[in-house]
Amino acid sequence: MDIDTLTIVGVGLIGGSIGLAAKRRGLARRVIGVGRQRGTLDDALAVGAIDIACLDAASAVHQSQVTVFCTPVDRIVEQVVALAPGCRPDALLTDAGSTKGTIVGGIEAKLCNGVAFVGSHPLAGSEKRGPLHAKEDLFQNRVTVVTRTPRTSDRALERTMEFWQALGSRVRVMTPDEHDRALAMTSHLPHLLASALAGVLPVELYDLAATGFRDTTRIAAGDPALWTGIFAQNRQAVLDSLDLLQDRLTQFKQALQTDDQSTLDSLLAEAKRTRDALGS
């Protein structure tokens, strides 16, 4: 693939890794990069994330022939549809955003100009925020979700998943349901019950909360506003996986109230046989 301007829509974690990838990987010739504010747009600038700033974003989105929204996934369908008339023809958008449904199908519904959207998300991320924690190899390996929908073009989906194998990725195609009902249980989840735990600790307890308390509930430091835009569009799925893990912890509740410590094994010994073949 190669792309002669590459304009990614908010230079975070995210956007400034996409920039930063693309750029020593040789995939485009121009980087621009698109922000609200100044000072991150010259941090993008100053780790090399991107070659060009600009506040304008249909400047910056309409002369490029890759456009990546990076931006918290209650802007994207606004963003995307207010951007995409004036685009070049041969023009793809996508996004990286951490719900798929509500997205795709915000976008689908709207844009009718012949421009191609292809619903994307990187499986790669920590809880540290902005372009100075941007990295060239973070989706090396990782596995990237491409979304597929009865509307989606075979080109578009092609080019979308060329762009991310670019960047190092491993793609997988699935539709926005399966991607969101899936990300439920593997992100949404974990972030929520992170933030659970955090939120029960006692100040007087802080200092003994050692390692295992801050491993457990390291995510829990990512952006509230960010992750309640996430919970607010994948509410369904959320609640139906958040079923499943209270059924667990009635589990563990009913076998510690009877002493039941054969069950208490099982549950046990069933955690550590999952999370040992996830690996490290």
The other form holds:
Number of protein chains: 2
Amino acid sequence: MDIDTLTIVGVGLIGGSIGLAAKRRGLARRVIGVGRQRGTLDDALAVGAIDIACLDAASAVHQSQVTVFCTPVDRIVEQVVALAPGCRPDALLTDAGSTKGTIVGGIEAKLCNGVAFVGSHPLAGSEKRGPLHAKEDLFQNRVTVVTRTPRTSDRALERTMEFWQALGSRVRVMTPDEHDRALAMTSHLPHLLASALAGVLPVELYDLAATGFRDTTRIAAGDPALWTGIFAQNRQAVLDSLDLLQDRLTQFKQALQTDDQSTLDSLLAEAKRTRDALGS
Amino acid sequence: MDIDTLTIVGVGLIGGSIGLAAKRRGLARRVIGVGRQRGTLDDALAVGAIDIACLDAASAVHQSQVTVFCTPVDRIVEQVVALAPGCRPDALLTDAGSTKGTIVGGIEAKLCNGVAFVGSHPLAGSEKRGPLHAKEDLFQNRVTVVTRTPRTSDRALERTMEFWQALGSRVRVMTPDEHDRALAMTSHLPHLLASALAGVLPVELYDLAATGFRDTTRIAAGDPALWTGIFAQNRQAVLDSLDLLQDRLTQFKQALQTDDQSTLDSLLAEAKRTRDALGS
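Form predicted alone already given; the form predicted in complex with another copy of the chain follows:
Below: every chain and molecule of the assembly, starting with the one above.
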């Protein structure tokens, strides 16, 4: 894959890291960063994540072979639908949003024929925000989910996969619905749990919260507005995952109430096997 | 504080780190490590955590001004009660167990007068085990809880505080019951949650579990037997903390069910404030 002009709409941690990786790996000859805030664009320029900053998304997209939307999930549909008509006939549009059903479905329902949009979600990130935290190896050896629907062309799917692979990512193809159910469990539920735990810690116990508490709640430092948007777009799958977790908590509770140490040990051992299998 | 002979019963991660810190900081002239497994003692010798390995706890304790019990919580009472009669009249006995009510209560109920036992809990550790993971700075700037009861002498309390401070720790004095209620929230509940989350992850989603899932479940890799012992000794306080958490989960659930994004945002924002206040 060899891109003349790559546009990144939204140059935060993810968008900035895409720019850095694309430039360092020679994937794109030039990278245009689109944003609403001059300060963020200046930061992205300063760290070398983009070559050109542009407040006018339409003209940037019009010049680009590939455009990646790295904005909050609740703004992607509207932006893609607005900008797609102005893009080149051979252009590829993709995104980096944490939900896929609402985004891909919303865009496909409104997109004119001939424009190729393929949903993507790189499973990389951090509770930190902004291009100053961008890293060129953010996608290295991480999984990126790329979605396929009946409307996805083989060529667009292939180019999207090549794009993420060129950034160092392993690609897994799923339907938007499969993605959303999986990520409800692996990402959205952990965020909810971390936030619930952080939220019930009384202030007088802050200095007794050591490494274990800090690890378990780290992602609760993520941006509330971004996460409210993610939860809103994946409510049912998150509720289903939460049900599974609450059943497991009930098993722990009953084992504690009845002092059933053998069940407690089994529950802890099963969790350890899974966690050990994930690696550090 | 200047100790001629320090004995550490149980030279795993915590015991080994105490030995390393005591030696590097010149707190003890010599450190005896007591254990049941030659291999572990050899590892502790190899990393320099102890000077002398000893399978005979009684003779080690008899020679020591300070003995620290770093064994699993369900063995500490029995060991202290068995070894205390053989210790020197001026000796200090303490521990590093993650629970305090059962341990301190159990020991005080059985200990002959004149022997000073003060409960301790350094809030440091890791999901890793064994002296090969010991670190001399494990206690540096961490909190150690030291417990006071009506039977705790001022002098023994003071010496225990000095001991942990000499290892780099900040000391907080609490009753055993206060400790157990606090740690149920800051340590035992996070372990239960991390284990519940890891335990419900289906194997086909392992490669979609990224940094967030890994952070949130990291402590679930801890040793099940050790944690079964901790939960068993602090059942009621853990159940109380779990109730608080389940109430919070219900709030999240209702907000999701009714698509109440304003409540969702408030819950996430409250959690973020707490997590930001804890620092990295």
